[in-house]
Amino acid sequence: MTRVATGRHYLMCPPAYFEVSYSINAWMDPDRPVDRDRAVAQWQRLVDAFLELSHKVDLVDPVPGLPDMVFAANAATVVAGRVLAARFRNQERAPEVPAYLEWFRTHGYPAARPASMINEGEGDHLVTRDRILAGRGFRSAPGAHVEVAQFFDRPVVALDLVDERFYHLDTAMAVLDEQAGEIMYHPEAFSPASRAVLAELYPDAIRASAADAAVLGLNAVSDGRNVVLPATATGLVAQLRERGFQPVGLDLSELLKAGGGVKCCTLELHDA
């Protein structure tokens, strides 16, 4: 199959103040050393990869004291010019919201507003052509999915996450082709009922092994042809090539210490 890449628009935040000083997910250990300079270099390689693929990358200024602001995907969900900003479950991340809202309101999104319900942006909302796949169980509240459906006027498919390592939907699933409705996911990250829903909606999906999921191989970004993901997810790399995709493997091992990867660092501003 011939895959066609389409230009994307991403919002990202440099990890200038990145550290692991608290623990709000199963990956974070404040006693484990973090090399900030290495994290910055790995993040910059991710930005360079997007630019080399001819995508547009905008940057929001990092704020001192907000080490997780680098994980821009959690800041909002953006579809067709409408911005629903996050309402974080953990107080440590709550101050990120005003900084992101300020960026949106000064860059052509005057109606951007925060969610009423706990809602962690694209961390738990993956956008396809005809629906929004929405995670719940660890971060975003169940009621947030009703708000998202109404705000974006799109059907929402609620999916229950059951493994604390995969605390956001984007750690357990990635959209590969929005138009064709192709995804990849790790079945064991979901409840039996949600696995059944996914099997019905996406019978031909790529299923990630436990080993690939454990290195956050599903925390990936695709433009319909090129899939940027952790290089250590070797099984997924092989499966993607078999399906006609072009994997772009990167090392984000420092950011992984906070439970983040390629997608966590990348908020897509969907045009439609």
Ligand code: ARG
Second form
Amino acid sequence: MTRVATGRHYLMCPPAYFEVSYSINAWMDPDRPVDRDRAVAQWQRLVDAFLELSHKVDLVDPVPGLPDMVFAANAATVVAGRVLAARFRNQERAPEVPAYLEWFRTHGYPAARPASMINEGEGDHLVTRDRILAGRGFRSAPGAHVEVAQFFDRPVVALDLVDERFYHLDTAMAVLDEQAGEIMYHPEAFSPASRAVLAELYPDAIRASAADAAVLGLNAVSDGRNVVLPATATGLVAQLRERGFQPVGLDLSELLKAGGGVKCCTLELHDA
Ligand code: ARG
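Structure of the form predicted in complex with arginine (ARG), given the form predicted alone:
So here's everything in the complex, that chain up top.
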């Protein structure tokens, strides 16, 4: 099968103040040292990979004292040019919202507004042509998907996450082709009811092994052909190749210490 890439627009934030100084997920251990220079180099390599694939990358200025601001995916959900900013569950990340809102309002999204319900942006919202898949259970509030459905006027499917290692939807699932509705995911990260919903909606999905999920292999970004993901997810790399995708394996091991990877660092601006 021939896969066709389409040009993408991403918003990212340099990890200039990245560190693990608090713990708000199962991956974060403030006693484990982080090499910030290495994190910056790994992140830059991700930016370069997107630029080499001819995607557009915009940058938001990092703010001192906000070590998780590098995880841009959490800041907002952007569909058809409309921006619903996040409302973080943890106070540590709350000040990221005004910083990102300021960027949106001054870069062509004057109507960007904060959400009323707790939701962590595209960390928990994965967008396809037909619907928005919405994770909940650890971060986004149980009713957040209702606000999202109203705001974007799209069907939203709420999915319950049950494994604390996979606390955002984008740690357990990735959209590979939003036009065709092709996804990859790790069934065990979801409740039995949500697993049944996914099996029904996406019978042909790539299912990730426990080993690939455990290195956040599903925290990936696809342009319809090229799939940027952690190189350590070797099983997924092979499964993607079999389906005609072009895997691009990277090392984001420093950012993984905060529980983040490729997709967490990448907020896709779905402008159309
Ligand atoms: N340390 C961050 C947090 O716990 C990591 C966020 C990862 N982002 C994501 N989209 N999964 O909030």
